[in-house]
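Next up: just one chain, as structure tokens, the form predicted on its own.
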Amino acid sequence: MPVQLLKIIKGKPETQLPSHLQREELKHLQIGLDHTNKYFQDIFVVAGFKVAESPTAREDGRHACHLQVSEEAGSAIYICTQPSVTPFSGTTSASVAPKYVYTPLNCLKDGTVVNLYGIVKFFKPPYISKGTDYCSVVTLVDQSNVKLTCTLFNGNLDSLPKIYKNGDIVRFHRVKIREYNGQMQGITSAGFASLTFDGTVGAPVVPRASSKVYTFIDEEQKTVEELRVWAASNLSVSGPEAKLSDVKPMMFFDLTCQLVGKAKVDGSSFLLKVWDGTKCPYPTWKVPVETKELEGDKVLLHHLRNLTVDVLVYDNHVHLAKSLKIGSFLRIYSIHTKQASAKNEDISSHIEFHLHGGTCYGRGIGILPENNPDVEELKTFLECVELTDSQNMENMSSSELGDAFDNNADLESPLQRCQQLSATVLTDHQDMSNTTLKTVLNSRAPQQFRIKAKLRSFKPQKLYQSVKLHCSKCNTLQEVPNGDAFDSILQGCEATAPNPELQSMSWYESVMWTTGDENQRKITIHFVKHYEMLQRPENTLLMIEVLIWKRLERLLLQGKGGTLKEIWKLTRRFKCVIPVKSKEDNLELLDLSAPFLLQGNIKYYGCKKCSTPKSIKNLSSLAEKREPSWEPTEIAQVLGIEPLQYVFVMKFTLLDGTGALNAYLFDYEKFFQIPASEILTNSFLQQKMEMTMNTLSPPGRKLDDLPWLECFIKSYNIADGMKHQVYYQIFDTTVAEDVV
């Protein structure tokens, strides 16, 4: 195909084209027409791409080089819809947009750097992380009717997408897509933007975007009607929203309302006085605090006493309502009321309103402009409420003032008077009723309890240092083989040459090839076959033998060399990889104090006391399949092995004012929501166990500042010698998922 270049002089080209073609829009090409006879033009700019030589450009006749473009590499292509008519000399104007392609979320793929479209179905409020990083959680789903969660980081809350509400649309640029336990994840990456819109059919379509640079065409705007419309026959978004005047006790609830008051209470709880115009049906909590730290207006506050409402916020929500701008407007989510703990029948039908810390349920306090389509509503609404009391107050004392906020000061105090939900979530035996721990203690073992207590302390503070290997046959317990365990423990493999006579069986076929290193390596690896067929690389199972084990060794440990390379780079791309040697006749496994399979990044064990390890032949009954898993079970049960299982082991210290003790957590992935044996090498996975750890049992608070824990546990016996001793341990029992 040739290449000309035609060059083109004001808006005209310099040389004619052929006069048997004819002009055609690029909107109006279709697929099946004949356009030989035609042309369109067009101008587009290539942004963010590399220069490669074109491998084809002597069979084809192009041009010797070409542009490579990726989403990762954050490319991207404008087409200039309106050609500039200018010299090129002079200053261009050409309506430039970008074309960005939009992924949907059932093509999501691990890996990958996307754009897409969706529907809030739940968000968290931003807040604040455990670094300096603020951090939403977000879960969309779009018309392929997949759900994705999306956790995103920023150092500037105005960066992160400003969702109010579910049901809200947004687009993400350059969300990270991860795969975890099967399921699409999404993070923030390198140049992370966001437009969101409001999700109701027939309002406009107004874009909130975190950046003050973006672009949005026709075609996104009709992506954004369409989404709506989904949404509204598909489905259920609509928020736990209420007003004032329809709450009752023990209700969760999102509030949409004006601040008009604000007081430190102490040093883990702030009070926020709002109102929404409308009137709570039930006598109400007045936080006792002192004049002096109350912010607003004294006036006004004093007309809407009957009207505002104290709503007092604890832990992570402390420092953004600190912030708060008096007479802003604010959407409370997950507020909860509850009965006033009444020392007397005369205020026993007051309720309270709670903010409790953490951001289960999407808890935290939303910032509304004053565009917002509900704020204008509520600005109408309130500007029409008629305050029944207009007592002039400038005349009042200074006393009589402070007695109007301080009339409630011998009640309790906010930390004793809120009593947190649990942090954790019971998974079975839901007839069972609390016990004190002091009557758990006083009871012989061995026995079951639902307890609710907090978490002083608990072991080890090193969270790796937890993970075992156990083994359910003899239940013992071992560590995980660090770096100098596994270096010790090949040293005394025997460096045999590949045996040429065990290469390329009936169910495997074997390649050999010696590396160029100093070290002259020969590596041998055979490809196990499904009826006399190799698979697909992420159905393999493969096995590899190398000839200087005790080089293979250290390295494996160390992290670094050509060995280890070589061996991660095949347990990426192959589903399984085995370590094997020659023996004689036939292949063997290594001794079982080194893994006896390799999976993607873990390591698989097997006990020693336990196993009676087979030949290596039997895997070719597996091979034999219809269609083989090769999972790490079928393959332990194939070559004799009993399998160690990744365990999380921890010693928590309970209390409950009645009494402490100490209980054991034996835990393979229930306790946590993570697998034990993943922890080791997934470093987001222990960035989200230490954060739960620090909500459960958060760093330097007073015991009154721990969340509940709600859990059973079961007290059993051990005998030590002459002695024997009770023990506890929790079961049945998770975190709250969205405890963090």
Contents of the next structure:
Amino acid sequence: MPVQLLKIIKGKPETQLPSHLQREELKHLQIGLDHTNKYFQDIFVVAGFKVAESPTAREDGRHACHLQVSEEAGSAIYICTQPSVTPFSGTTSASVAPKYVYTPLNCLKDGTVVNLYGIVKFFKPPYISKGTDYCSVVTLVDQSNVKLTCTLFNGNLDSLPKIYKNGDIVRFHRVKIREYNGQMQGITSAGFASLTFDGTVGAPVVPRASSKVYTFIDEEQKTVEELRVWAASNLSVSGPEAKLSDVKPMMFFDLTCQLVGKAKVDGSSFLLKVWDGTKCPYPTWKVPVETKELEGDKVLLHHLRNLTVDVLVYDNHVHLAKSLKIGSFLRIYSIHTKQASAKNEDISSHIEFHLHGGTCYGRGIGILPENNPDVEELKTFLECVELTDSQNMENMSSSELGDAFDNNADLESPLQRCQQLSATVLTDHQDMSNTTLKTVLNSRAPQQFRIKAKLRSFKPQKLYQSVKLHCSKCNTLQEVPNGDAFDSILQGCEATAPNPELQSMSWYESVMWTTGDENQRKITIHFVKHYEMLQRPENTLLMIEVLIWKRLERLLLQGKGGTLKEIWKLTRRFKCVIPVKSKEDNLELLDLSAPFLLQGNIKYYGCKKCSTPKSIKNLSSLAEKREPSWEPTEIAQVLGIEPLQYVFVMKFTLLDGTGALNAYLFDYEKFFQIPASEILTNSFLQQKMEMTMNTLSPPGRKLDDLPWLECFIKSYNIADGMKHQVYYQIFDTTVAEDVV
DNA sequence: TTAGGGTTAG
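What would the structure be for the form predicted together with the DNA, rather than the form predicted on its own?
All chains and molecules follow, beginning with the one already shown.
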């Protein structure tokens, strides 16, 4: 938001405001009216701003600095409705966020500056104009079905909209509307800013901003979602995207790829060597260049020589092509394939890739960021191609590679074939048929698939790191707290001493004693009674007061158990242990960062967000049952705790010859047939899990020698900060009996 | 200023 200073001299502004602006009184402001071309004059107080250099100061003669304000930075704007010397003194000041009004594309008027939303129907990725700036041409459409072509200029590439696909949704601020050839046209005006969103219905609404500071409110998220839904049923935006394995001799297509090498050819053309992990089914043209002109890793260029293709770019694209970094991810729009007839009949004809001069049909080069969902997918695929035996790969197209996978069983001995039995089995939906990973990757989420693939790699490699705590109510995951974290949580409880008045109530019997060691620690244990009787230890729930608990835990961590270690054994001997602290008139649970219950070796934790702890006295209602089971879920319920469940969370990189994808395993017990809650304290189970993973993905083996896994996976959309993409999760699958 | 959508012709 540009902020300019207007000096008022003798009651009149020194510089005139733009002529399209009309003065409005504050009292006449109304929600729903278009105020884009209105202004009001009052005293503004801008608090918490940043001062930035104005990029257009030289051209438009405005102040050399901008003031930047944002909600994120805690900025506030105060408007003094009654001018006063001390604007902070009254209660009339109010914090306001800028409220933008968006004009539908059928309501545009010549000479106005407006804010717009629209679906990208066509775009030219930014290219260097013949003037001083980058240019991008964008045609929008909205629910009014009216189109608007905008011509956007900026000297800074990042200030133009980050559009990667037709169907993306944009929000433009401060677009100037002009009439040109009888049609409305949009053009950048001072302070132009844009946000771009993925246009896929159901995808998270995460803006790609052209400026560091912007506002985006819930109401606008709704606007984006409405445009997506409208576009889905009213527009056809499928682009001419293709993989190298799909190319035909005469076509124009968009290629998402990685740059492996580049070279100067002559004055008007430049060579880009790119790959997308698939193989072109035709012999491809190799552009002769001088070795010294070729940039890129020579070893990699040689290794990938049969998978890279030479794209010759011409004229206006040369400048941008030269500036590209090796290794970067690109989308090259409207590449032309051309079959060159061989001059010599002995040589078979080859296919050429050209990016001709000009920008017709959006012809150009776009640089994709690493977090682009298509790049993420491509990277995973490329990693797997690099991992596979290059000798086998190099002479194979991707479809042949798929065949090689399928035919493996036929080439093997009966013994080997036996070993090819799936290492995992399905627990349901046996009637579903298999889908290739390529098809899965090309399908919209959410969906469910049955797949057959090999486990190339998995994370985490340290299996104990795969255990997390999950709240099934709010669906959050957290790390299992370690002893140190627990220690710090309890520091606030240090001063809490056992309250003598809370000893031995009707439903529990308390025992307090002092340890015989040099520290003379006080220990209080409350044994919960059943029908006013104490039970056998294995049926008894007891509560230990935190004063003891804290020291106990610390000493255990330091390996100096001593007398207290004996008490720790209580958790094994007694059915349940609940750490508590004394309050004025009752015992109560600790902060939920600590376990609310210990049973055997397992510490049970509660969700801080979803729990509403109730009185500890509610335990007495459980104790009154004929045979208290002291089940953790039952205890949690009466204490108002939403229990967290232990779960294995792993990332499996699966491949089947048609593609590769990362699928998450989210498993309480079913997949490994090992309870996630017990693995951290049971070395036998740890060994069992390690052996299972060694069978599913034997270390150091070639792809051919890996076992097949039959799995169900489901796809879903997810937002993770600024990133959003389709994720996959394994379900209804378990390791085969002979593997466990 | 630049471009103002609608394929090069190497």
